[in-house]
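Single chain ahead, by itself, as structure tokens, in the form predicted on its own.
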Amino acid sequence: MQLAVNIAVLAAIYALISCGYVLIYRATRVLSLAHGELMMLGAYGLYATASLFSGHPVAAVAAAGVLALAVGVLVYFALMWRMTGESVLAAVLATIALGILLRGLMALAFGTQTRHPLAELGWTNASIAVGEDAFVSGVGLVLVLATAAVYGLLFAFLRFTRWGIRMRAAGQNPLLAAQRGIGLHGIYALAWGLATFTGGLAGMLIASDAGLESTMVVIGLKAFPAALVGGLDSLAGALLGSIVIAAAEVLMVHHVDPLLSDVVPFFILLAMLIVRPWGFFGSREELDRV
């Protein structure tokens, strides 16, 4: 039972991060390799707002969420809009440069020591019994519930709202969408904002559960195979890929060697690239873009 709980929590972490990869790629056809750094920036944002709004934890969390959304929009208008119409490789290299820059700035601003945002908020991370012999932390439970809520809201947004339909249209055929009056830059900025918000939310919850340190970016990198295994243009695929990656990692750590935890996601990715390069639910015709 404890193994199942561990898999569920880890799958929720990967799913919450990997949906950001999918949102950006689905809308803009750009593979963002700065997503791990943006996730960590969201966690540092919570640490900063927790100190700024001392004694008002709900306001601190809300401010951190708004800040993460604003950072995503700012990244698009400050950097990525210049990549519109350029080669995919140029845009990917721009995100790599952005990630390196953010990592250096965060190290300068916050140092490398471990931080604990939850303690700054004045909250505790209680252990909750699940069944007779399994336990989950309070933040771990919130992670699972938050991931379910985010995916439900994203599915509803993309399917039933005007902006969601515009985002799908821009991703499928940007030229036709622009000819029909859809403002591509607004759609792309929204995609970056939502992706950074979901990634920042994941970073905040991970930091609240296990502490905030510079190695958190590795978790964002490990979520990348989950998006590719599921299909880089499919939210349902990102969810399934996260479950597959998390289950394999937890079982490998438990039954073989904990040192393999950082290797398993990329081993599964390589296997999937050989067998089904477009992922479980990805579009086969999009393979050349990846």
Contents of the next structure:
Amino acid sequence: MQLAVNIAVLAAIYALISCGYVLIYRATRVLSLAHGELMMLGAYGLYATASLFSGHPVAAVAAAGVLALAVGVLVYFALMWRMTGESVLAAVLATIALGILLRGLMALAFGTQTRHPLAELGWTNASIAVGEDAFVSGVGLVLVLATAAVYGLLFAFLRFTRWGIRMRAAGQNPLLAAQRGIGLHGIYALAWGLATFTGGLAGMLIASDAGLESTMVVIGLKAFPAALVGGLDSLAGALLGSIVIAAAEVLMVHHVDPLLSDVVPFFILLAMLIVRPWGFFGSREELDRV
Amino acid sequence: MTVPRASGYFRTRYAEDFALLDTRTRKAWAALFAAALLVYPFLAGPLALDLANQVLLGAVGAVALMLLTGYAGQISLGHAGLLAAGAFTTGILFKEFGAPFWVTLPASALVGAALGLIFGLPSLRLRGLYLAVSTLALHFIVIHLGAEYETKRGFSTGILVDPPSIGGWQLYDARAWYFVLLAAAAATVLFSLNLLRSKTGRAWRAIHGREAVAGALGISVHRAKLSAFVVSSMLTAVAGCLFAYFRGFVSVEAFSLFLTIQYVAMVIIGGMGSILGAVLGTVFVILFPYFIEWLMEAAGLAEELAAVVFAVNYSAFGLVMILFLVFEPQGLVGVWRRIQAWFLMWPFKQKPLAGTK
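Could the form predicted in complex with its partner chain be given as well, to go with the form predicted on its own?
Time for the whole complex; same chain goes first.
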């Protein structure tokens, strides 16, 4: 039972992070390897707003969310729009360089010790009993609920709203979309904003649960196989991929060796790349397009 | 192969197209440069000598990555993993069997070649991003195996490796290392230049240009891709072996993802598709942290920032990489070629249009 709860929480973490990879890839065909750092930036944003709005935790969380969204849009307009039309390699390398830059700047601005945004907000992380002999932390429960909400909203957004439909169109064929009067830069910026927002949300929740330190970047990287196993251009795939990866990781760590935690996602990724490179739900022609 | 870059020089034989050094002036400059490299360790201080050693060691790995990424066009993010594979092969063989360097060096090369073959296999089905991702997986798997060995055998802080010895003489002195590394780097550069003007090298450039066309021209795309992976990984693993002996110490912490990023940066900053670029990029990336340190001291901030030197380095490094990607995608070699062209063209500013000369 405890294992199932652990799997659910870890899957929620991976799913919340990997939808950022999917959003950016689906709209702009760029793989953002700075996602882990952007996630951490979101968490530091919460830490900063928590001390700024002390006494108003809800306002602090809202402000941190808006901040994350703004950072994503800023990243697009400051850097990534220059990379549109460049080779895939150049764009991916630009995100790597951005990641290094952010990592350095965050260490300069916030130091390197572990931070606890939750304590700063004045909330506590209670342990809640699930069933008879399993426990989940309060933040873990919020994580699962937040992931469900984010995925529900994203599905609705992409299917029913005008901007969501535009985003899908821009992802399918940028040239045709542009000729139909869709402003690509606006769409791409929105994709970056949403991805950074969801990533930032994941960062804030992880930081609330386990403290905020530089190892968070590794979690961001480990979520990335989840996106790929499910199919890089499919949100439903990211969800399924996260569950598969989380289940495999928790079971392997529990039954075989705790050291495996960092490699299990990548083993699954390799197996998937050999058997079915486009993932569970990814579209097959994507392979030839990159 | 290359366009003649001297005024008044015209090629009359096909062999001249393949010459590494075409004019007498270039031969003279090359000889002068070689002489300068040989004299350097006797003039340089200890710090300058150490820097030169680091550059020469880095150049082996950077040239290997350039062959794969810059020429064959295959993206790899597993470079640190391959270096680690070479270093750990050396470390493990030394620790377990007390193997001398003339066993560990070929063994590392073999392990590198095998890994290159295994991780080149996905490249037959995957392109671009997906390939980069599978090489990233390689990185994590090799690092995991290394960490596993370290903890299981009780070398949790790392493996100590004695300096290599030839008939009782130990390679310990920085000046001796300089010549060994210089020989290794020179051999790598010459090997690569030679390979690039052979059939294999031309096949690599062709698949980089467009795979479908290369296939239509009768080039086996599979073989070209795999050979690029194997050659590059082999050279990288040899660099890893040298790294293990040079540092005298192997530990997984040394082979983080940041090392991969540094090597990729060498290739980017130096300029894609040029061996000279790989070397220039290595010089830049290795010297960069020292330059930052010097800047901090000059600005009088050294003491304030002492605790966060790594953060300053990361930020500056990321910024420089972004600036190069955005404003100078051709890298340092592009700058160098522009300077050359300026002198060649003088007093004109532009090359004449093709067909009008």
